[in-house]
Every structure is written in structure tokens, then in C-alpha cells.
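Coming up is one lone chain in C-alpha cells, specifically the form predicted on its own.
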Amino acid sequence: MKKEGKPISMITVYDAAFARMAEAAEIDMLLVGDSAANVMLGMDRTAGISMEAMCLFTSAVKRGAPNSYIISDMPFGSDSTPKSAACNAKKFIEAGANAVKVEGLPLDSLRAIIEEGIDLVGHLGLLPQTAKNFKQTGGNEEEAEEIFEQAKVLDSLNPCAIVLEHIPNTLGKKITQATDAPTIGIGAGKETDGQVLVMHDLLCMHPFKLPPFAKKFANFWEAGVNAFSDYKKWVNEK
């Protein structure tokens, strides 16, 4: 995917119903995120979700949004060797994905995926699968330089996009200017080529505090609780 000047919109989706909404809204890219572990399955960390579950979510999204560009997150451990990375990436394509996203820079595994002719999306900065905390990364010169160098290496593999999570705005801009692949920011500033948000944050589908980089566009939590409450009153009255 080339940089064309038009900002890229990406959101996470996990089922057919919301994928159908996203396609109707003409969202550019749909990410079947391993954040499903948290928002759909109630797990504490993204690392807890399995390939089987991720493929199930992917196939549901494909059925709901058959004409959209769908990216599936490679779950923790699924890319631990080049062989397993290629095998699991192919499973996602069979489930309906157009590309897979890999956290970090496991070069041999990334190359194995690309050699299968599968579109690759990179992910640098904060890496939720292995992070010890969820604070911003790249804040000091050493960390920033490391992420920048990783981005250049990743860019040399010709990925279709690079997700940059929770890094300083200045670093997001620097990487965007230095890479050919479009950058998709989530807490990386407005100078990236696009933005991604977790659907449950975007729609405020939970009562929890939003991450500092998330933006709320609706309040499904309040609307849903009120609707369920009204339903209960209706049942009790009739």
C-alpha cells in the first residue's frame, strides 16, 4: 500500500454485526485485534487469546464485511518460529483476512510470512503482548532511536503498513517521514498517515477509563444500560 496523502482510517472489529457497520461507514481497514482477549473474552492481557479464537473472530468479520480490507493480529506465540509464523498466517488468510499484523521485529518470522505472498502489517512502539506496563515508550533518546531503527528495518521488508503505538508525537512524525510504508498511529500523534482505535473505546462500550490516546465518538455503554433497564421495566409492567 502506497502513501497517497489521504489519511487511513482503521478500527478494530471482532464480529459480523459491527464489521457490517464499519463497512457501511467505509472504514479503510478493519483490524481483528488480539484486543479481543480483553474486550470480548474478558481476559487481563492480549497474550491470552488463541489462534483458534482469532480465526473464529476473523471469519465472523469477513462474513460481516466481505468487501473490506481485513487485517488479523498474530496472537502471542503464533510467530515464535518462521515455520509456525507462515503456517498461522496462512490460517488467517483462509479465514478471510487480507493481511496479518505482527508485533515487534522477529525478522525470520516476518520474512517467512512475506515469502508466502501474504501482506504484512508491522507494529512497533508499545507492544501489548509483551509489555510490562502500558506507559508511553520511546520517551528517552535511546528508546526513540531503537524504535526508529526498527522502523527502518521493518520498512525495508515492504510491509503494507506499520502501526505505531503510544510513542511521542515527534517520533511518530520522524518515522512517518523516513518510511515508505504508511504509518498508522494509536497514540503516536497526528503526523502519521492514519489512525487506529479499539472499537470498544471509540464507541465507549465499557465503564472503564479510556487510554490517554483514545477518543470517544459515542456512548454505547450508557445507551445499552439504559435500554436494558427500560426493557426490564417493560417486562415487569406487562
Contents of the next structure:
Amino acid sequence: MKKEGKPISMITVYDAAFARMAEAAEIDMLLVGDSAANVMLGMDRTAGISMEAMCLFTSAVKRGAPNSYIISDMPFGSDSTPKSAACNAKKFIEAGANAVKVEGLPLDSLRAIIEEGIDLVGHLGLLPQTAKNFKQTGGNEEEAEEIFEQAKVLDSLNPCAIVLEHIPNTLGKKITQATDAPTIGIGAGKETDGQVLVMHDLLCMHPFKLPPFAKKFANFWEAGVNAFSDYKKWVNEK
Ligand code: KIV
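Next up, can you give the form predicted together with 3-methyl-2-oxobutanoic acid of this protein, since the form predicted on its own came first?
Below: every chain and molecule of the assembly, starting with the one above.
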């Protein structure tokens, strides 16, 4: 999969309607991110979302995009032991996922998922489930070395991809060159094997400040507010 061929496009989706759109646009991989906690449920932290909610979002995405490669995010705490990791990963596969994504390097849990024959996607760099803040990580030599070493360990497990979040471009490039698994960057520069964006940032679906690495490809917020206002006017005019 790695390096040969075209860069990999991945976006987050959480429901059938947008999953259908993403499949029509031939996006390579759909991520049912635990960012659903923020963008779908209005929570402050991704750590607040449950397995039940994530399975519900996964099954909706599967119904909307039955032919796409779907990755479900293991929510905070769901992979805290090898047994719970394997059991919860199986629930995602039953709900329609092709792979599961795990933040960080809980090695025994990662191995337990792989032993079930389930495709694994890693996630290194900024880890929103446990991060104290959302600033770039890997900016000093020590942090960069730690993330690089984690990437090599993760790569030895043969994951189907490694998401790299909010790290310096140079580190994104170095990891990409050193690993066999394709790297998917979100704020990791343009030298990774692919890119992922949160759908609500990409479509600008909210009025909030976007993360520095996000890129806007549409303005759904403005279009939506205008459409609702026009509808209200139309109702008022009977
Ligand atoms: O949950 C999510 O949306 C993610 C992306 C930021 C990669 O993990």
C-alpha cells in the first residue's frame, strides 16, 4: 500500500448522509472519529463519547457508504485492557467497520486487536483523548525522538495506516520515510502518504475557529444559516 500510487484521502464522517457524499466523491478511507463527541454531540472533549454512540455512528456510516473502507475510532477507555480492546474492536467490525483506530501505543491492546485478525490504524503525535492542550507536539528533540521511536514500534505491528496529528513537517517526513505503513497526516506536513481532515472543518460547518492545519473547502455554516433564514422568511410570509 505504501508510497506507490496516489496519496490517500481520508475524512471523518459520522452519519449516512455525509458518508454517502464521501463515497460519491471516492474518498479512499472514511474515519468514524471520536471527534464525533465534539462535532456531533457538542462535548468539550473526545474522551466523553461511549462505545454505544460510536457503534451507532459506525453503522450509520456503513449504511450510507456500503462500499467504502471504514475505520472506527476506539473511544477513550475502550482499549484499556487487551480483553476490552479485542471485544470492543469486534463490536465495531459487527457494526460495519473494516478497521479500528487506536490513539497512542497500548502495545498489549494493539496486539490483542491484531490477534483477532482486525485491521489496525495507529494514531501518534497529538492524542486528543489524553492531551493537556491542543498545541503541536514533537517540537523539541526529545519529544520528536519519542514519537519517532513510537512510530517504529507501531510500524513493526504492520498496521494498515498510521495517523500523525499536529507534529512538525520534518518529523512527519522522517516517520513517513522510516515506516512501511502509510502515514496519514493531519497537521503533519505534505510529505505524508495521505491526509485526513475532520469533515466539519473541511466543510466549515460551525462558527468556531479552525485548527491551524485545517483547510476549508466550502462554507456550509453560511449556506445553512442563510437557508434556515430564507425558510423562516418564507414561513412568516405565509
Ligand atoms: O477523531 C478524529 O476525528 C481523529 C482525527 C483527528 C484523525 O482522530
